[in-house]
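Shown next as structure tokens: one chain only, the form predicted alone.
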Amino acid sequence: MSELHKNLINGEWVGTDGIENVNPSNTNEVVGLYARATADETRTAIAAARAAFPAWSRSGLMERWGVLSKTAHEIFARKEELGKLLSREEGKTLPEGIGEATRAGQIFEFFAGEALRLSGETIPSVRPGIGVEITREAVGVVGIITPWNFPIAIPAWKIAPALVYGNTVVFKPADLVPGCSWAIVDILHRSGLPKGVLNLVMGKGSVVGQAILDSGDVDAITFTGSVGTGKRVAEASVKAMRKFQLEMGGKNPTVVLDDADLKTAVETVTQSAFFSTGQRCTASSRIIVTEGIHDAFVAALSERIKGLKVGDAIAQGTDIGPVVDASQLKQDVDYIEIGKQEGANLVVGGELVHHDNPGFFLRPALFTEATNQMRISREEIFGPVASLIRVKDYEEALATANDTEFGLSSGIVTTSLKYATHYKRNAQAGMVMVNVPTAGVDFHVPFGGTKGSSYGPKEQGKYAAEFFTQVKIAYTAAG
């Protein structure tokens, strides 16, 4: 039996019951075993947060500089095996995860210097004789909710300006992947954070979800996952008047024009689609071609993803590791025939793949053929199955990508200087881009979308100090 990964609760660690954590490439292999809270320990997490926020909000710049350099220091120090347990938890490819345990470093070093970085204004009032100082003061106990797909980016993307600006978290981790997530707090517990300050409650959203949504206690909730439990917490926290944040769906388009280079547009679109198994919020599921390029990029695309190697996440030169679970296979799976029987024509992949070891494989699948009223054109798949719609020009092009409920990111492919400027200022998404995936962002920008995508103030960066902090005004007589 593996040892029990215990909640963090008030400087304990803590649990009994735990569920064990499998890997998608090997369902026979257990990653470890996770302790699952109660509605109760997550209460008591919530209640230690809040004893904690006096003193931490108030704590001196050079100690919360220290406890997140030293974070980012162990996890660069540890990237190649934080990035084994992502991939065995989740399914990117070796090299992905240990990309992204990278950028959880490079995430904990930049807040690490905003703690530095903090600043205020003074400025004269219209009064004389009297000044007024603006500044930006913790917002309180902040409950964080964080999807599977990314699970140690996010989490610290969100706990790392969390604590930087004097707010206490209580952390509950996608209850599919707790591995990253643990082992993040563990880290953070071990660099000197005092007790109560940051608690990690795993176990499931009907439970430790619902107790963070409930409790009168949480002054702010930042949330990434679907668009229905998003609707929960907003509803919830308008209720209770408290401050929120949500990054939510995506059905994010390409552009590819007829003047685009074509190695540059397929190898684009591959890394948008496919790479990830196609489990980002940000990746490209639906590609608008144009008529004068349309067949050959279907037919150079088409072989791109015929030579991808789907497989083990961590064997070498696995292209496409496992979807996450047999419930995302389930949906992938269904989708793929509701494509079918809506009429597209699924021109490669699409099938499970079968290798020595139990897992949750498929290969990518491209549909043409496709239009924009489809339901595999408008809902979020989140897998490895992109929709292929072809249109006369870049208007068309233009209207179509836009055409959706949502506005995370969108992109674009073309040589045209013109096209590529009036795209930028006209794609109805928070991020666009131009020759680049549509997934894939820097740890020093922001982040966020705009429609049914994202709600609140933008992710990372300095402008994550939009929402864990609040502003206060000081007006104050000389003499």
Ligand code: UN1
The other form holds:
Amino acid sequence: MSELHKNLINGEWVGTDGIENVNPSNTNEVVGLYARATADETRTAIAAARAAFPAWSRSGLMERWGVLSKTAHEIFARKEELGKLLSREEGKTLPEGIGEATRAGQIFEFFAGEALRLSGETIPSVRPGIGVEITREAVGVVGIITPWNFPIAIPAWKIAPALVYGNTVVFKPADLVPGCSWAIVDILHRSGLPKGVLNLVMGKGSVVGQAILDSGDVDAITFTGSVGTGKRVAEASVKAMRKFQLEMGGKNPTVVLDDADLKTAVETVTQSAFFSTGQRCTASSRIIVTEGIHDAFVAALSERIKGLKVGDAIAQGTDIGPVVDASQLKQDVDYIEIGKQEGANLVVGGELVHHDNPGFFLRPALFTEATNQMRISREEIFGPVASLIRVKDYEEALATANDTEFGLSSGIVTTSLKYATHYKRNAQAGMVMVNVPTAGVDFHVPFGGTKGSSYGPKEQGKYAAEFFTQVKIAYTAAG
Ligand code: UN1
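Instead of the form predicted alone shown above, give the structure for the form predicted in complex with 2-aminohexanedioic acid (UN1), please.
The complete assembly is shown below, putting the previous chain first.
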């Protein structure tokens, strides 16, 4: 029996039993044993965060800088090991896992620096002799709820700004992938955070997540995950009159115009739709292609997909790792069936890949002759499944791209300055990508969507301050 990884509550590791985290590349392999917090333990964690808040929110900037930069350096030093843990628990390929671990280190390093870049404004009052100061201060106790698909980067980009701006944290990672979260909390704890400032409560959404939502003592919740759970976070937060921020689904389009460079189009779409097994809210699952390039593009993309190696996430040469678990695989396979029944043409992939180890391996699937009204083009599948929609011209492509309830990331592949410029202005999405994949964003740039994808201020970069701080205004009359 492997060692139990416990929850961190008020500076103590607690928990008596837990669940096994299994490897989706080989379900016989246990990644580790992780405690599951109870509702009572979650409430204790919230109380600890509350008690730690006054001192942490007034802590010195060098203390915050020190903890975050020490954490960044340990993550960099251990990036191979953490990347491998990520690949073993989530199923991303090893280069993707190491890349994500590196990104977590970069995020901590960026936000360590933000401690030294805090600023405000002083402006004169309209009343003579009075000065006005505008500053930002911490919000309070922040609940952080993260999804399984970015097990180290998303916790990093929520925890780092929460801490650097002086908030205390109750952190609930996805039940499916607690390993990377445990590892970064362990690093932060050893990097010198005072007790209660960061609490880890691994466990089930229905128990731990619910206890966070029901608490009257959580001042803000930041959530990334499904639309359904996001709505529950919103409802509970409105009732509690607390601040909240949601990142949810996507049905991101990539438009390929006749004037596109064919090679760029194939690479951009392959990466957007299928890398990380399509399990990214920024993945592109609607490929909207104009008539003139359609047939050549389908032929070249199909060849590229056939050449992708699906297999064990850790194995050298794997392009596409496994689907994360049995229920996600069932959802992917069900949608592939729905696509066929709706009359789309499955030109390549979509079948299970047999492997020596029991794992959830699926060959990336490409549908052609899809319409934008089909369920496979409207509902988020969250797997390596893309539908290709043929359109007449740019105008129809733009209208089709925008015809969705979501608005996270929207891509176009074109060599035309005119169309690229028009698309950037008119695509209904938080992020527009010209000749670059819809997924895979920079760590220092704001991130987030519009329409049904997101709610609240953007995450990451210096814009993270909008959610993790509140504005304070002070008027002073010279005596
Ligand atoms: C990326 O594409 O680099 O859950 C990040 C997700 C997003 C993160 C995507 N919130 O997939």
